[in-house]
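One chain comes next, on its own, written as structure tokens: the form predicted alone.
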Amino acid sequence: MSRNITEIVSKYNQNGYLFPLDAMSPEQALAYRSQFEAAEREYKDKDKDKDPDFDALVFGHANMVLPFIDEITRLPDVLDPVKAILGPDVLVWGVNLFIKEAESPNYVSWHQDLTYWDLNDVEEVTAWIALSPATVNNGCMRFAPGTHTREIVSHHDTFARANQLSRGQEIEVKVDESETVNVVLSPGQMSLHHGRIFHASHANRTTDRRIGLAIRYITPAMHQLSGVKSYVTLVSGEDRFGHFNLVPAPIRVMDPADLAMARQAVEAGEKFLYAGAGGQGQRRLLRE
């Protein structure tokens, strides 16, 4: 898809989402999975005694402690949509990596994002980038067109096992299936959706993971409506505002002081993106 701009906008505003955009090469999408994938046997391994909090702490915030994943965040060709749609000023609220592993049974239940996030207004955009092919069977994202248009509707939590869900949240509305969009994504390639469309993704098929890197831009004039002051970064342009606690660039994989910041930013989250929950969601991870 050319990068047009008013196109780009046109489009979003329209259905609530874009794709397929480029946010890379093929080639570089191989090298940022390589890296992550030895950063994850380097320091996921517990027969090692590694960090047991190493899923919340880089699945959440995965930029606040993987250099490589704060540098995706920055780059220009991911960027730049999203200023088209948000403006000049971008934070960084949260990135998340998705990992569906081979034949897995995880899926993701038809949900709104913002609908947990605390945030007071919806002048957010997720770029979803695929470190991996995005297929029909290996549980690409779907999404319900125009749904974005909506408030955010009735959802029950279900904190079912195979859902990836914080909540195994999902939507008490009817989707029509046949209307539904899949949105499959080569390596290198990204989607950008609204924090209101409905959507969802089925489980993994295939002998191989997918692998995806949802990055959350908000700009700086957004706040938690709890008071609480999330751990952000500051992408592009600057923050009038200061509703947020800003973080800067990691310094190395998994460096102490940055593992420390990151924990400090879990622990915030959980203060909303659980609430009302009775301790049961607590530590499970922040899913698409």
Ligand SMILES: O=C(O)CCC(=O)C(=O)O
The other form holds:
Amino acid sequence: MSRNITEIVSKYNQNGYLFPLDAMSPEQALAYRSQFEAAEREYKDKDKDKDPDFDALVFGHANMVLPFIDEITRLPDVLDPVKAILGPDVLVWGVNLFIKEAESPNYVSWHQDLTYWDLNDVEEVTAWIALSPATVNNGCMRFAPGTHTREIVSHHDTFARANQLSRGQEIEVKVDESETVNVVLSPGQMSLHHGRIFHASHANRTTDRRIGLAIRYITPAMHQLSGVKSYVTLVSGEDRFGHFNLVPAPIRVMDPADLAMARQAVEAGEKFLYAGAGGQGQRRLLRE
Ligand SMILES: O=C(O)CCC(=O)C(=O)O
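Since the one above is the form predicted alone, can you give the form predicted together with the ligand too?
Whole complex next, starting from this chain.
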């Protein structure tokens, strides 16, 4: 898709999403995937007992502990369309690595992102970058066009084991599947989506992993309604508000100082992400 900024903004505003956009070359995507999988081998499997938080840190704040993920959040081809939507001042509020293992039943139920994020406004956009192919068979995202114009609808928590969301939350509105679109992406391509769009994804029925990096960009004018100061990185322009804790780029892969900061970020997020969940949602990713 061409990089006509006016077209990007108008299509995004109309549908609540936009894809495919080129975030990087397929070769670069493969190289980032290899770097991530090397870090997984080194820290997740080997040191699981030493650092049981690997999954929680990497799932929610990979950009704070893995420099190559921070680098992706700052790539011009990723940031330019985001800035067209949000303006020149941009923070990264969170980075979720959504991995569906080969032949895994894990899925994502229909939801609206902003439901539990405790943010006061909708000046947010997610860039979802494919580090592997995202296909119908391996559980690419699906969007319900135009639903970003709706307010946040009721969700209920299911805590379903195979649901990859923090509370297994799903919307209580019937989604007409025939009117949804499959967000099929090649490695290196990305989609952009609005924080109120209805979206979901099926299980992975293939023999390879499906790896997507969901970067949550917000403007510095936003704030947490609860007063919690979340931990963010400034990736464009300036922060003239001071509503968040600004975190520097990580020093090296899984550096202890960065890990300590990322742990604080996880703890801050838990104050609102699991509010009202009766303790059920706490670090549930550790058991997946
Ligand atoms: O990766 C997926 O399948 C779902 C991602 C998602 O829900 C999101 O990025 O908001």
